[in-house]
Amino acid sequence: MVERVSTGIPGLDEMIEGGYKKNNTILLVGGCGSGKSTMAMQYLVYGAQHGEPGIYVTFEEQIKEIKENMGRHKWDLGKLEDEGTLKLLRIDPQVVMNIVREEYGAIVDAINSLKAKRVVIDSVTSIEAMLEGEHNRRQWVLRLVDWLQKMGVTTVLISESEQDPTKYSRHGVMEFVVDGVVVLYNIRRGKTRVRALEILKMRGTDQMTSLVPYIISEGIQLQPRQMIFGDFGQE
């Protein structure tokens, strides 16, 4: 029997079968606005709640910011930190690829002083930008991968995509190698915009196809009764 790790977003487990297959790595994928770092803390905020600790690394945003950001949804991070079930750890952009070149050292510490399970990075978008090279950039996807399932966690990587993509990492080459491909839609429809979320892939999985409707309050909350007004993808 497959071993699945819940998502923590209600009804998102029920599009894939139970959750993540354990130690798969998702790419989570969206524009400005969209929600990714709220659902990869989501994912975070309920392994913590349930015996699985995590790691969010951050190459962009200043810890304090997140916590701020986070707290609207009423998650203590500080508390959760304190009882040793979350850590945030932020790599400067400067050194990030001395942290790849090192074999991600800081985040092999993390991961084991806390046994972490679960690993959110945010964003892989900010590495594929220092590496050139369509052969550099897979090599180094396939390492990472091969990496965190050897590590023995089931990670999310965000990245960060146009609001409608045709590509869903930086270079078109991610999406290929990873488990799996969620992706987050924030499109404008007239006056107002519509979120969506979509499971492009997910290896080894019976997944839902549709697009599923979804509004950001306390985290993400789908809304899988509702429609998305006319057709997703035509103005």
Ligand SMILES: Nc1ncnc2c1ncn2[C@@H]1O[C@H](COP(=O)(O)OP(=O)(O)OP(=O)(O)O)[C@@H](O)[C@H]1O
Given for the second form:
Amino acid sequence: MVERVSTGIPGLDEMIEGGYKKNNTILLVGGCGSGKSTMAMQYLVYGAQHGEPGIYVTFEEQIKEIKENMGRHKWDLGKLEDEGTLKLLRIDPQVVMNIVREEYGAIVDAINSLKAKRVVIDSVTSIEAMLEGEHNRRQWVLRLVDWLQKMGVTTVLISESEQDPTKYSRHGVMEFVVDGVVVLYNIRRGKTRVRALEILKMRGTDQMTSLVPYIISEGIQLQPRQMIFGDFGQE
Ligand SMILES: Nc1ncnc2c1ncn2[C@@H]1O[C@H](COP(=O)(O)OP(=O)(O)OP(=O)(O)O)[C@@H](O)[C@H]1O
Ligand SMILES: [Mg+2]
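Having displayed the form predicted alone, please output the structure of the form predicted in complex with this ligand.
Below, the chain from earlier opens the complete complex, with every other chain and molecule after it.
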């Protein structure tokens, strides 16, 4: 029996046989403001509240700002950190490259000290920007995915894309290496935009294939009923 890890998003687990497969690496793709960081944090907060501590690694945003913004969703990240079930780390992307080569650094320490089961890297786009050459990039991604699996964590890697992407990572390689791909769309419809989530790939999983609308309000909230009344899933 395959062990599954809850996504923390109400309704999403049911779309993928109960959650992400344990120890898998999932690519969470979306345009700017599509809710990638929110969805990834919701995954960690759920874990923190259910005995699966998590690490959030960011390269760009200030921790203070992340805590403030995520506070809007009624998540008290500071409290979870005090309880030792969550850790937010802001590091130089160069460090991540070293970790995968030499296996040391702040992420390893954090995983070990929290006995973390969940990891989020926000975002891998920053790292991809530093790698040159197709072979080099593919090797790096393979090493990262192997290493995360060896560490015994289930990981969400955030990838920045267009609002309606044709490539799901900067060079179109990561999506083939990871175990699953979740896409957040924010598509223009006349004068408004419609948000929708798609499970693009989930290895070893009988996944639901239609796009599901969602809103961002106290986290990511799927709106599956909208599909019946709207036409988003029809295209
Ligand atoms: N309290 C809230 N209620 C409704 N929508 C919100 C709320 N807080 C944030 N949002 C929406 O969420 C978006 C930002 O979400 P998030 O930071 O998770 O996106 P992202 O995909 O990580 O963005 P980026 O590409 O900038 O990293 C905002 O642009 C806003 O539309
Ligand atoms: Mg973000």
